[in-house]
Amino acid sequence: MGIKYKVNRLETTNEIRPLVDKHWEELRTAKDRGEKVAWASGPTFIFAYAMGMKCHFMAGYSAYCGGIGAGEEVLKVAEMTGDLPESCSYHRLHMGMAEAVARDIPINPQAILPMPDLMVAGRLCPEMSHYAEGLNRRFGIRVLPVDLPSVYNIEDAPRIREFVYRQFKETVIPTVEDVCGKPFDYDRMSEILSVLKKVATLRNQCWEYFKEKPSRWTLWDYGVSIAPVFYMMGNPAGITYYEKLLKELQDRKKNNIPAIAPDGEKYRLYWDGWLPWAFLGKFMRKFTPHGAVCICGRYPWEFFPNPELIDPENPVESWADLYYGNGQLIHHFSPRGTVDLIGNLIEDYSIDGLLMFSSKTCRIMNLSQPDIIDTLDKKYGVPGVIVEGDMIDPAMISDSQIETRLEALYEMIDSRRK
């Protein structure tokens, strides 16, 4: 009989719960005290933050629905409505969830917001033109379109950087200000920027944990930690948060107790893409009992990477530069830059095997994840299979397929290491 494999699961990881309620919660309500919403997509909900508008990011709402058992229901409204299955998830889910409040629809009222007074349109990709756009047509939100764009030669980074500052102050503030009826608040801004940057430095010291042989931590523990670093940040209860996160992983290391028990991971995998939010216990439930570990990957390595680069006191430029200063953060959505840091994560963190998650209604997320395995492969030695799915959608969910991609990269990697 072959060794059964378990997850040593992190007692910290209980605490996000209440954080990510109490968040939601104050949205939900933000309206009966009389304060303003915001919608954002893309990193440019920090400017609504400044102005105390409650705000939520497009992702993490969707995240959470998925979480909370909502996504389902909710897609069923925006399809009755007229959305395309083959659209966007995350779109669809703000659109049934917004269908399903103006036509009096009954759906969990956890998943229910109020309207915003502004979208603020942060385009990374087409769809979030489309989920803007579709806002402003059904419901006559008011949209601020900011055009955030990928950095596909890296020595273009300090010309699109100056493009995207200057939206900043020439567009978004001056609208936030209409909104809100008042000047923009720098001081605010700068006191969510100094959370910011403490609560990113714990979580990259939080990484270092993962590089360890075996690792004491597992990418499904990161990923349900993400929250106090981006839709929650500016809340100090994150740096509190990681802190303890921190502490808990010092002592496993000193305890020596790894991540997957009993003795730590067979199999050191690197996921390329999306979380899958809905299906972050299935997805597990496959890779445990084979001793597999998922503990890098570009999606959630995108989060303030760099908090050196976080500079309170010029809180606008110090926003652009998070994301074109350097030209690396956004760099790594265009396939060059994806095969530069998935090069780097796999000699940093030890990769045994390449997992792309291609989800079917994202494809910007899917650009070129063949050639970058065969890329990577050719270079490194390390294989990949690609397993197609969705973030919130299960109706994309195949459990045979998965299972047998899955097989197939163990089987790869064992073959290799013969």
Given for the second form:
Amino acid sequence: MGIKYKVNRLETTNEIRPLVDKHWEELRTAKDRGEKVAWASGPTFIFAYAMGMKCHFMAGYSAYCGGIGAGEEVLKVAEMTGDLPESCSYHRLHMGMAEAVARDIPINPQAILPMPDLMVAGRLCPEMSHYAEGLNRRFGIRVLPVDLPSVYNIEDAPRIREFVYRQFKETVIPTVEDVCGKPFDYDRMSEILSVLKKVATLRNQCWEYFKEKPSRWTLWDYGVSIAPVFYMMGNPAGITYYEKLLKELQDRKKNNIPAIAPDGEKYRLYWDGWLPWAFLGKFMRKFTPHGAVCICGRYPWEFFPNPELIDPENPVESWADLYYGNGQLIHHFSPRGTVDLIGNLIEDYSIDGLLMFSSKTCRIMNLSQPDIIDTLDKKYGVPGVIVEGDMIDPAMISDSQIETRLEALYEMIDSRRK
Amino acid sequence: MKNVLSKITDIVSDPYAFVGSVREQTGKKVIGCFPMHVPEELVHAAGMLPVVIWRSNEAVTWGHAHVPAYDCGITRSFVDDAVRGKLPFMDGMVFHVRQCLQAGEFPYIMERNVKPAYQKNLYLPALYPGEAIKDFTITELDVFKTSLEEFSGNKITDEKLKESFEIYNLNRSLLERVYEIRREKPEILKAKEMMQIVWSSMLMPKEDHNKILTELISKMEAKEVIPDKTRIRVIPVGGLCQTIQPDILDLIEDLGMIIPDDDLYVGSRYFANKVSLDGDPIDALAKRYLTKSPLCPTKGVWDIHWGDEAIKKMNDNNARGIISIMIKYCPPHACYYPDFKSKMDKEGINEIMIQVEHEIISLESVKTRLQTFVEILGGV
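Same protein, the form predicted in complex with the partner chain this time rather than the form predicted alone?
First the chain shown before, then all remaining chains and molecules of the complex.
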């Protein structure tokens, strides 16, 4: 008789939902308090935060919508108002939500945000510009666009870093000053980075418990804990959260409690691409009976893996450097950077197999995935499969396709163990 | 005229053989430039032959081992051609990797599977406000220029570059003249012939194409055409990056419509805007790239509306409707389209959208949609 695997749930992660709900609640009610509201895409919201604006984050809002089960109804509004199903589902979510508000179409009230005073459109991918352009055309929302090129060749990074830094100084800061009617608050930006540095340092200590065999927690646990290292940055509640999480992981180690009962995981997997926010449970139910667990991934590792590089004393320079300078975060969006990153993760976290999630509507992390699998397989002997789907849109998810690919991956791992 | 068109048809019927033969005859290196914004003039001034990368007329096979089925036609088709070894004549490849996400597929796949002697990624910015955008465009063009000099071994002097501008500007003027004649006598060319004329410009040395166009224009000017007043004038819009299936263009005409002008990439968009011969040539190239019209949805422009441009073109040509031709899985067009459609509705313009794929599509369903459209326009 086979082993009956089940997930040992962490207690601390139960505390993230109230924090996240509070964050979005404060954003929803900001205008009632006379506060300015911004929407942001790419890593640009920190400039709005520094000015005391309440700010949304494109992927964060989409994750939240998916997490509260509102994705499907908002996507339906987008389709009804003209968007094509092949367009980026994050793009469609925002157009759908804005149209629902404008046309008074009832949707889950928790999914509704106030229309912004400013859209900070960080063009990490072109779609992050397209949705801002669309909202401007339809609703006249003021747009602050910032071009944020992903860097394919690392030697191109220095000149792109200068370009991005100049946009921060010459366009972003003057515009938020204009919208808020006050000088840019460099001190507040420094404070935000100080808190972020502490949270990311604690988070890295938690990452150490992924390295253990058996792992003490799952990538999905970390996935739901991402907000404090990103759109909740600067909120000291993030420090308390990660201190508690670290303590729980330490206790698990002390008491030899694995993430997967009874004795730990059979397959340690790497997850590539966006986390499938609306389908985390669905995927978990497909992993666990096989003793499979996702340990690490590209998107979740994007959030300041090197907190020692965060320099609160020079906030704007540091922000540019984290992405384009010594931090090189932007390089991980290109296939070359991806190969380097995954290679390191395979070794650091003893990965058995690669699960490459290919979103049918967002290609930012899909690029060259079959070739990346082949490169890594040849170098590390670790097999991989591609699973097609979407972050939010249930119409793009096929259970049988996912199961077939996962079974193929498990079989490949097994055959190489013999 | 028939002979000139026949020559053009031969070229576009087998661009692989044609480009390969030019390479052999001239001894020039061939640089494939991914559509739509790589400045070919720089490649030309380096003494090499720039060709715009094209979509094949074969179904994708091996390419699907490298890119998903939900990438656009030219992405899948070009990868397929490359990994199948159909492009041995292409010494170099240039990709503007910021144009759309799918353009980012190429660099790793090519350097790993094809290994062209020269491969360059451009990071041309979106057309956002601010001096940094302009300066970065110039920086990118300078970096591109230097890399071409290193690969070709030829110095790109300002004089050489301006000579290339003159040749390219002449080609633009000649193509504009062809379009002008077609506007006066739309029956003179079939839509697919017009597309082939522009496509051949993307494949041929511009000097040779200029000669062909000069001959074609004289024949077109001399030719008398009996106007067919029963035909309904329509303007096709879109078709970004790639050629449209000729069958679809034929279908439009077979259903009683006629195309006096277009807003297609393998059409009027390709030759829009000349490069200034005044001042610093790199600045001039940057200025052309930074020009907002014709609006390209890949460039991040929102202070002018694509719909307004299309309506103007429709009115200028006394056309009665617009046919949006969207390449399946083209995110920039797909994201823009709802606002384009709204503009058409708001202004009371008759418009229909048809999606086209790389592979053979169901012409029957397209035909039904176009038949309905022509009936709405008052034809048939």
